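So this first bit is one chain, no partners, the form predicted on its own, shown in structure tokens.
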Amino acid sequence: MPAGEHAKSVELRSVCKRFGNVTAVRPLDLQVEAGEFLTLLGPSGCGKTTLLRMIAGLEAVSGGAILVGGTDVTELPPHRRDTSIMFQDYALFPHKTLADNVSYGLKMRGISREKRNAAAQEWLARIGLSGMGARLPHQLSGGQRQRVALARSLIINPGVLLLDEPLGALDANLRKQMQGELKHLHREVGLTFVYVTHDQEEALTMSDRIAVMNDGAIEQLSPPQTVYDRPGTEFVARFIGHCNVVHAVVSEVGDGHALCDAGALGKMRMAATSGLEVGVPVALALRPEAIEVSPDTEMHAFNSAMVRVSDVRFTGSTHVIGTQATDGQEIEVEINRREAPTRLPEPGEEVTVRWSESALTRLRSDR
């Protein structure tokens, strides 16, 4: 999508936080391409926030440079660095009416009341709350705080805008309406945003890229799908839905194919990368719905291996069945309701499961 003509690139050099002892973000190199939907995501206490209060200007960093439309901004105020920041909370005055707050920025910036009272209302119209200027934050309803917290952050024309989980607070039904109405609202006004969830699907929903952090660093940056589908390492294959992780050790390597010894799972066959020679130990990422169950007891040379089902659980659009192999280790497997077999395997049931090469994904070591 091109970008807007306010819009911004924002580029962290080797930016590292410390707060005395504790390291919240290791030294980090990324690259925010001017009109992009970026997301950092991860769980509580990565560094996701505290790398984006560093790009606002709000926290101070330990080290590095921040660049702002490549002009270095590590050391200005939050005023002058060309981004606008909304928080979880809205953070909107209670006292002032929604005209007023929508307003804000552009009384801070000594524009006049008439200018910036009829820019409040062409805001407030383009989000759906026309007539409403004269009304007080505590008479809307949760989504419509958002919407005048997210106007208020627009209104000032940034390069960059920075949501720091801006939907955290919404129940799940308006949370995901307002996942549309942001994306939107992104491809509409063209502008660079950067956006802090730890909701997996929130992130694969919205991103054009999304940056997964884990104790402070990146640890993959990457298209929705490609961190769904080809996950880097074993916290990405874990954090980003569910995903089997399978330890095995490469048996034999050839003819551009590698076949891993994954015990009572049987020989795992997936196309040999760099670095993979016999007695190396890998780790595998197979997706549950990649996986095919059957009640008959033919196997394959490879990639099927025979489990016992430990149980089956109904989600609504999937059925989920946990399995255990002879060793105990255990594949989880998912089936689409609508392909569903008339017949679902019962706990204690001994069933065979079957994937292909394509499925399996080689992760690098965790740090």
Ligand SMILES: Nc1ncnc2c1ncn2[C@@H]1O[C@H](COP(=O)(O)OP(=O)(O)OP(=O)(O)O)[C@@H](O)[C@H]1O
The other form holds:
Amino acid sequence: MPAGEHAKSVELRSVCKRFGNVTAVRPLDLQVEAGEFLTLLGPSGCGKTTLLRMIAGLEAVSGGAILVGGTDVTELPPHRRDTSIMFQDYALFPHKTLADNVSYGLKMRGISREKRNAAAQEWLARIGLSGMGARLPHQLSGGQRQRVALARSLIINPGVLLLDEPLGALDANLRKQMQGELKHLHREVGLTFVYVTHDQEEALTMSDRIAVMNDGAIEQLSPPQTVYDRPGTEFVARFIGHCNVVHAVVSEVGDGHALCDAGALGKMRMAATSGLEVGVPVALALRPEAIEVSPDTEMHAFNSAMVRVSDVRFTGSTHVIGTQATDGQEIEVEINRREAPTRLPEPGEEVTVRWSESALTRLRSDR
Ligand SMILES: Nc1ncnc2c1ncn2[C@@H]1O[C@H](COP(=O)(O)OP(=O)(O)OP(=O)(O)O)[C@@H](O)[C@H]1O
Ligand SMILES: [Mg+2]
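Please give the corresponding structure for the form predicted in complex with this ligand, as opposed to the form predicted on its own shown earlier.
The complete assembly is shown below, putting the previous chain first.
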């Protein structure tokens, strides 16, 4: 299959979904580029599956329009949309052989048995299961079943592959391995992937762009690094990698910067963003790994504070140090193990924390 030949774009225009009086998806716009790996990321119940099922045509929209490859498919049934969906529980036919499972979509499209078998053999080889076409699903491991489900979704050559938590049932190691395989496959076939997960690490490693969803809406749509480094809202900041969020009040607006008063955390100096005036409340994201901790008590005029260590946790690759300012505000610091001082601070100890101006991101207030 030549890379990217069949990839289609997906466009959502004011698409929304209500179940009775439950609003699962608020009216939203989304443009997925042809060949893109776009992830819908968000907590349980935020509307990810509903949105994916509407794109697939398995759920009718309550309003708005869906376009696949520029064609309005809002009223078309699933098999006429050029999309294919893969579910978390694989949904393989238990009594059909792997070959029949893989080639099922071709059968539905009236392709001859001979051609179906040839295509199934080709896909089984591609997913590392050559010669296993006569087996039944229960004779496979979880990872192998997952690959069969993937082959079954891809054999019909869809323009868009929709994946709903496809790795959710796998253990951590296998999950990592399959993440790599999926990413590789995406590059190889060049299709458009719309991928659903509630695992932020998975979203960060795999996606071209991430749509962070909260309560039926997309709060931010950006490449992984931007979502991580420049979260747009408090929700995104906290959902992606446990970010510190500091509430402060603007106390001075200078040339290209602003100072904000953050109580016992002192003055926060940041590059001025528009709309800042003295007295305006702001929420600031401060990444734990962007903070330095030192035992000295030398204070700067801004972007540093005296805090007391409340706990020290070891995560494997990092040490996480929980601290508290005198007014109770909590700041978490994460130190890469390789850069950790020979003696880590201990609970109860007073330390100085410092960060640079660029470590601060102003957040939009949540809806
Ligand atoms: N058929 C339905 N009838 C009524 N409410 C529904 C239906 N399907 C989903 N919902 C509700 O819509 C909201 C969104 O559900 P959805 O399954 O899209 O969430 P999700 O983000 O996929 O969550 P999870 O991560 O748990 O799979 C939830 O409040 C859910 O209870
Ligand atoms: Mg779901």
